[in-house]
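Just one chain is shown here, as structure tokens, and it is the form predicted alone.
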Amino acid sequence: MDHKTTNPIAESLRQSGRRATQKRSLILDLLQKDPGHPDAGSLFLKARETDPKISLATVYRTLALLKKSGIIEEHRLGESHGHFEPVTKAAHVHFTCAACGRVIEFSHPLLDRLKAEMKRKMNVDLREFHITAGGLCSRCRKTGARP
């Protein structure tokens, strides 16, 4: 697969002045296809299925570069290690289930209005906006799962 011509996020990487190498494009593709906010370890395992020679260090360096370039975001989601997703324009909340660990995104126009109000009232250049919530998802509530 030619990542250079088919991956819009890789194009964003090139537009930010970074080279879209095969390994970077692979990691970007994996992030783009995984709605579950993977961590570095799970990205490494998935990347090795395609490129057995990729190292964990390469994954960490690539994630750091993509984050610095503003292409991906890192979220803690109630854990000590980071989870990653491509940057989106729409503000959203990350809800993490305390029982099963599933991450659910919630978007609402009020979140975008809140961002705009913060910028206006505080006169700031808001570059990051993260809201996290936690509890039990509907599935775990239904089954009576415990955190």
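If you're wondering where the values come from, they're calculated on a predicted model, not measured in any experiment. Residue numbers count along the first chain shown, from 1. We call the rigid core the largest set of C-alpha positions that still match within 1.5 Å between the two forms. First, how it differs from the form predicted together with the DNA.
With the core held fixed between the two forms, residue 16 has its Cα displaced by at least 2 Å.
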The other form holds:
2 protein chains.
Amino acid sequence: MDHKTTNPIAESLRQSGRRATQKRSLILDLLQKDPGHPDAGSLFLKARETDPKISLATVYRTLALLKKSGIIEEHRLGESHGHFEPVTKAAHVHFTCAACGRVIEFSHPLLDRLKAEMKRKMNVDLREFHITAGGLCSRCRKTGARP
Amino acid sequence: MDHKTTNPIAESLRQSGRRATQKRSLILDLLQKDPGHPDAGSLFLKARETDPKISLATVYRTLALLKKSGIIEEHRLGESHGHFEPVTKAAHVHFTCAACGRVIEFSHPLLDRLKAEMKRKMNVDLREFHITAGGLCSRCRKTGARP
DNA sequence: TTAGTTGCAAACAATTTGCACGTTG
DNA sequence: CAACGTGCAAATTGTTTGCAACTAA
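For comparison with the form predicted alone, would you give the structure of this protein in the form predicted together with the DNA?
Every chain and every other molecule in the complex is listed next, the one we just looked at coming first.
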């Protein structure tokens, strides 16, 4: 790279003495473009299309770094492995359909109220907040699809 | 054992062609007595005090069975392994303190409202609903304890 | 220059499974 | 006795780590 990256994320990395490398930018880019909730393995496969030399270890290390930096979050969507997505403004529920496997996001004002109530009543510093739900989505209920 | 167990859980197992064995009863018993959220490993250790021959595989198999039967639920409390607890009446949040590691439960009427809203707006059959939170508990905020 | 980054392979941790033997209904 | 349950060890899966080579600032 022959220029200085100036996007806020690169800055945020540099501030902690970390480098905004091509591989890290690539992975973050893939995450930001992915409308879903990719796991480390699928990010690795996609990243390899652009950078055939990248290793799975680097994917994991980058995900850990981005997570620690508050840029992405990790969710356990009912399975045994993590799924990742960029941190967004509003809290939302991840609903996974047991039949078709789709992950559906659900936002609602009650979520922020709930967080506020937790802070108020528990007097905690709330840094993580994940809601995962499961069952049958409306489509699979109609078609009668079963897990 | 020289008597027929008649508790509802044994019944619920038998209905699916499953047997309410001593080992299964033991594990369920430990779960029901444990005020916390034990993982498979600690249940195994406790179970071995009563039944020195029990294997970790049996613990895992039993946990899977109890879960499938709707008797217990599994939560991922921020770590890479599962924690288990008997299914209780009301939905609750599991808050894990990043500093002291304590898991604090939080119940609130908003939780049931949220579930109702999800069913209504998403038209789903909601079977799983887990909320995990993290941060610093009020005690660690005071003492300044850090992760 | 030099601290930070990466690939590779080996190490780990949590959980699952094949199979022969044991137990239950 | 026929089906289900269990121990053991090996296999899987997902993730982390040691280390030598590499690269950005």
